[in-house]
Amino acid sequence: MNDALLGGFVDAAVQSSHAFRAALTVLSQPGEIRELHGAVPPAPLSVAAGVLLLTLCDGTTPLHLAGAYDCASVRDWITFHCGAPLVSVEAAVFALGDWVALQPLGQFAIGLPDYPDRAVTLIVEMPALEAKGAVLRGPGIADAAYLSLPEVAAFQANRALFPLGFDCFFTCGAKVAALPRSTHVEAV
């Protein structure tokens, strides 16, 4: 049996509903870390990244794969389970890769003054994801939150573009966190 046919949701309606709720929670509460389950994607995709793709991507959401994530097993799995068109950086609504592979960030859409929603959402695969490190402040955070980010300067520059800029999901194993463009990031 083709491996691309395996690893999707067993009960798509329920599992995607739970995953969508978790994705909205982490996006609206920066620094919050949740776990996502229900998918068994091919390597090198993490469980959380696979679940996000199954939940957020379909035939109308162009996806760019960067670095090691742009491989036959991942492309075939996405094509079968999501139907998301795989595109170049410039056309991406979502982009998936590790932090190094997604560079330079300036290549991604940040929206337009009249349409700030026309920006990319990055799904960044991380080696670790913990509630420590950079200090986060802003909407959805009572006082301060903490998150292990790959760097600080890029997110400070992104915040300076607000209401333009990109949004990020961070994934590691089954864990997911998010950083919307509205969040202020400070080095520790």
Second form
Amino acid sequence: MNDALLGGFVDAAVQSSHAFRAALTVLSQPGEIRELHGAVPPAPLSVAAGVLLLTLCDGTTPLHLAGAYDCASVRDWITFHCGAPLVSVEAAVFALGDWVALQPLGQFAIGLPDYPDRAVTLIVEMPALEAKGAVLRGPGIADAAYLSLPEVAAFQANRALFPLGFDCFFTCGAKVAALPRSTHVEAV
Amino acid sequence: MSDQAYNFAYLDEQTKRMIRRAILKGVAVPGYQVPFASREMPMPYGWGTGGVQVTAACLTPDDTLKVIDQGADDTTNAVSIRKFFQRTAGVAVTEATADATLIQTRHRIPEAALTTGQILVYQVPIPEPLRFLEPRETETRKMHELEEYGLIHVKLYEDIARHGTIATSYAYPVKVEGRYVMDPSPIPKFDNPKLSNSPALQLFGAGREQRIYALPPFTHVVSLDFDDHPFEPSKAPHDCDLCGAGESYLDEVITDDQGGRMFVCSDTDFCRTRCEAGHLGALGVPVLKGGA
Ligand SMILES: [Zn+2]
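Having seen the form predicted on its own, I'd like the form predicted in complex with its partner chain now, please.
Below is the whole assembly, all chains and molecules, this chain first.
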């Protein structure tokens, strides 16, 4: 059997409901970290990134694969399980890759002034993900939260575009965290 | 057990993905109305089909659901929505605010303080706070884009000129994080302070108007007002006649055809909990624990 056919949800309705709640929790409470389970995607895709794709992407959401993630095994798995059209950077509603491969960020859609929702969601694969590092403040955060972001300047520049801007999920193994465009980020 | 004739929580997976993506963008831009493709639900508009779709997209089988209509768990509307999700999602249900993980509401915020991890889903009839000033969607969208909110201030100020006070008492407009003006749905303005800095996630769904918007936890929400006429969250100047609460939102209830009336908490769970704890209002009857 082709490996691309394996590793999807066994019970999509229930597994995607749990995955969405975790995604909703981490996006609405930046700095929180949750675990995502239920998918077994091919390398180099993490479990968390695979589950996010299965939960949020389909034939209506053009997806950009960056760097090492733009490989045959990942492309085939996504085509079979999500059906998301694989596109270039400018057309992406979702984009997946490590932080370096996703650069330069300026090519991604940041929404329109009257439709700021039409902005890309980045799924950033991380070598580590911990609730320490950069200081986060803003909606979803009582006082301050902390997250091991790949850098600070890009998120400060993104916040300056608000209400436009990109939104990020960060994935590492089964772990997921997020940073919406509304968050103010400072270096420690 | 859920009814196997339906997908989990009724909606098909593609529809839930579309709604879930809209919810996430709503969370990312607090107070901004995200368009979504509202689906037909097995209930009429006006029964909260927007809220029902948001709830369907958020529920997991582990949830405990509470549904209130104007504060009450036992109206036809609340009961049918609760039954709908018991049948289609197999979730546990409760009337106790503290026990609920997801609360769908029409026109009230519960009196009991909400907590981290809870989600409050509002049914919204008209999501656009500028609609009564400007019927054209392209124009209101432009006004939000340019933060042209002068007209809505003029409308509130005309209230003051005419009535000496701001007469708007429901769906009182708010500004979210200093950016978007938002309609909090037809909650009494008494509830407006509870919108701000809530530990709970607040989601708003308008079915007919096809809009979803959100307030993440700990989001700063300010009711529009003026230096010389500050916002006042008013309520009837009474205590609850059943439980004696002095700080809850009250409904006036006609008790007979002789003009008899009483004031009772609109939040039935809050009132019952207080009565069971021994609090007694002017017309209340002591609750006999374990009695009939
Ligand atoms: Zn009472």
